[in-house]
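Just the one chain here, the form predicted alone, laid out as structure tokens.
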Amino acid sequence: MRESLPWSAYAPLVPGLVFLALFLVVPLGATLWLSLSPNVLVRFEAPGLDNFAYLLGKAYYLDVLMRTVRIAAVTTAIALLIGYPAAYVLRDVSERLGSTMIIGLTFPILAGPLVVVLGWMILLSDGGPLIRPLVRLGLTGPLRLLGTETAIVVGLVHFTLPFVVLTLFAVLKEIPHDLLEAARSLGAGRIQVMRRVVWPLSLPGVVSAALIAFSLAASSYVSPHYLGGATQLTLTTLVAQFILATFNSELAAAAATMLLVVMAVVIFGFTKATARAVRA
């Protein structure tokens, strides 16, 4: 039977659990009370949901919240597209090089997502570089991505994409090389080894990387802002809005609260579908 260890033992935990609380979850404490709190549009008898119907019911704000969700799942979709490939020949390239690939992999989080964000713009502007050769070859006509879903989704994908592939990368690497041979040597064709073996054992980092992807996606405030503009509101630029422009604290919290229930309940929804699905 185990020894419980004494009182003193947990001491070292103390410094971090105060930390919590006070930067973490005194700040969430007093966000829920104020999205429970009457304002200047919505008057009613606080403690109440008033602010959350308020938001619920306006066709604008139901359009923000589903462009939100939107925006962070296609950049899921795309990170994990892309990056699951990229982390499978990570894996098996010489370890030299492979340093240098996540060392350049690794760059869009050195460098923050504003510098991201800003290149983005310049490319991605009428006559940046990216457009203004295709326009002249007569490839395409005139282009508008800035302050578009697309322009969004590509900053978020250029920023998730490093977690995605390293999560991954993680993940690949500990399936043993013998595994893959002895399924070779079975008769099992490249795709079948990637399929029965390879996607099976890496399925816990994939569903790993889907929540890391979709929640930076989710919360990421600077692709927004600049790349979507004031045309594509999401609910962090929403709460920007609410408190730099109508200094309405109240809603701003209840939009806050929201994108907190919606990230839980798409997180919870996605894990208990992949492990059933696993089980199955």
Given for the second form:
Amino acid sequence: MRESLPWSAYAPLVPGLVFLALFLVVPLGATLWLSLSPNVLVRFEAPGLDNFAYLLGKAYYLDVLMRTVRIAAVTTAIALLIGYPAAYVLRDVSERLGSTMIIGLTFPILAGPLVVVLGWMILLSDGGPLIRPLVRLGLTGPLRLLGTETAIVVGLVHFTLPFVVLTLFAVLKEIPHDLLEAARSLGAGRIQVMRRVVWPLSLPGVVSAALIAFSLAASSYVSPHYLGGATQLTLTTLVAQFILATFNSELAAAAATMLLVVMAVVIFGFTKATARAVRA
Amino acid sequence: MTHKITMTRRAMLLGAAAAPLIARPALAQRATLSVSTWGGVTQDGIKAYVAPEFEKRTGATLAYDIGGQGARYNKLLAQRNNPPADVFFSTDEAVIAGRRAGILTSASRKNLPNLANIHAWAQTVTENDGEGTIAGAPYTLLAYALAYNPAVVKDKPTSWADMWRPEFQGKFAFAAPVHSQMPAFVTLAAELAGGSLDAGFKKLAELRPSKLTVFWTDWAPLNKSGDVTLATEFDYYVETMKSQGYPIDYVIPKEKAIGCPEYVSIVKGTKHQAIAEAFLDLMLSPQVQTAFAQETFQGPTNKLVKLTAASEARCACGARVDQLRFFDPKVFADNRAVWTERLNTEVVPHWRAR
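With the form predicted alone in hand, show me what the form predicted together with the partner chain looks like.
Next comes the full complex, and the chain you just saw is listed first.
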């Protein structure tokens, strides 16, 4: 039976809880309240949900919402596809080489998203080092990548990949080698070992990595702003546009709340959907 | 009896060493006027042609809060109880919006003696003028016109209607919906389309800009690479580009270019009203405006400014003022929110711009 702790044992939690209450709950509450308030475009008696009805009632804003979810989902899928084999290899290399590879992997995190994205802006520009040689060789016609969803996804995959690999690496490293050898000694081939042993045991890591990648991609501002531009708005760049360009903090708050709700729904839904597989 | 004060060499040295320590508190008490302005040409101009004289006249120093107008305006809105700046550089429309939002305040006319020599056409903000006060100081005149690449464009544009010419579709850098001059294009497009606003928005949706811009550096590299051959831009930025060797020139369309008086006004809640007014007056002085016109191509608003023919040819001044159309900034301020929303939802989705 679990022993109940005395109240004093929870004391170390207090600073963290106060910090969270002050700097997370209070601003979130203020944002929520603002999102229920009227503004220059949507007039109603406060508090009301009219701002949300307005945003969800226009095809343009629905597109922004769908684009945000689509970009985050595609980024997550690609990051997992690339990250899983990388983490698996990393698990088996020598400690020294593994450390070097991890330092290399974490470089985009150390450099920050802005540096990463500025590099991609140079690479993906029309006359840039990536497209120009292809056009010159006649392998493609004039190609445009900057200002497209593809460019945003490229930037986001680059940024989220280290988080995915490191999360998967931590889980894969915990799988005992004995288990794999036992499976092999019982006649399982490499694919079978992977499918029947490694994959099921690494699923909790896959779910965590997917949630991290999705959250980072959906809430990212730098890639959509610099690689997507004015016609590929996502919820984050839409919030910035409402705040900085049209000074409509009420609609900005509503768009920010929508982003929060979308993330909460996806995270809750994904966790619930994968819970059975993870338990099994 | 007299006391003879003698000082040893050591005491003198100690005194000299201590002097900066004594002087420092006095220096710390010097007022600092925080200037909210655009970076680049404008900030450089203030540092070079305004700061030395300002410091001489007031004993105060200048500090800078740099950024796009929207971001700076938003800072004033968010920190209205403790404003991060004392004077604010903006368009005339933003002066009206800022007064309505309660973040800008008036200047006393009697403390702006240079105001007597400012052209009437520059004083586009009148709704907040009180008895003996003025809403802001119109320190320069810019022209928003059509820039083109003369190396590529053989048949140079002559009209705003040329923005729809097929050869420029996909090669055109256009003001973003959030650009300060966008309401002028809504009006111009409506006029070109026959008059109604709805027709104007439809006409704008027929454009195919390849790049949406708020600042000249957004599209300047595309001009160099040949990806942009036509752009809407301020005259002084095009002149800056010309000086830097870009293949660019501009024309005043036959319907007239857009005349843009730029203002500096005082932030409500400033603790430095008097020196803020001194700064405004300096921005209106012939000396400062002459330097701005000669070095940064920003047109003067003071009648006493005398420019050389070469300088006059490169800024919005003299006879060129008649080629500019002055829109009512109050109409822009009244309609911006709704027009931007219509542009974003009805027009931008038709563009394949970035």
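Quantities reported herein were computed from a predicted structural model and do not represent experimental measurements. Positions refer to the first chain, counted from 1. Think of the rigid core as the biggest set of C-alphas that the two forms share within 1.5 Å after superposition.
Core-superposed comparison between the two forms: the C-alpha position of Gly269 differs by less than 2 Å. Comparing the forms between the two forms on their rigid core, the Cα displacement of Val14 reaches 2 Å or more.
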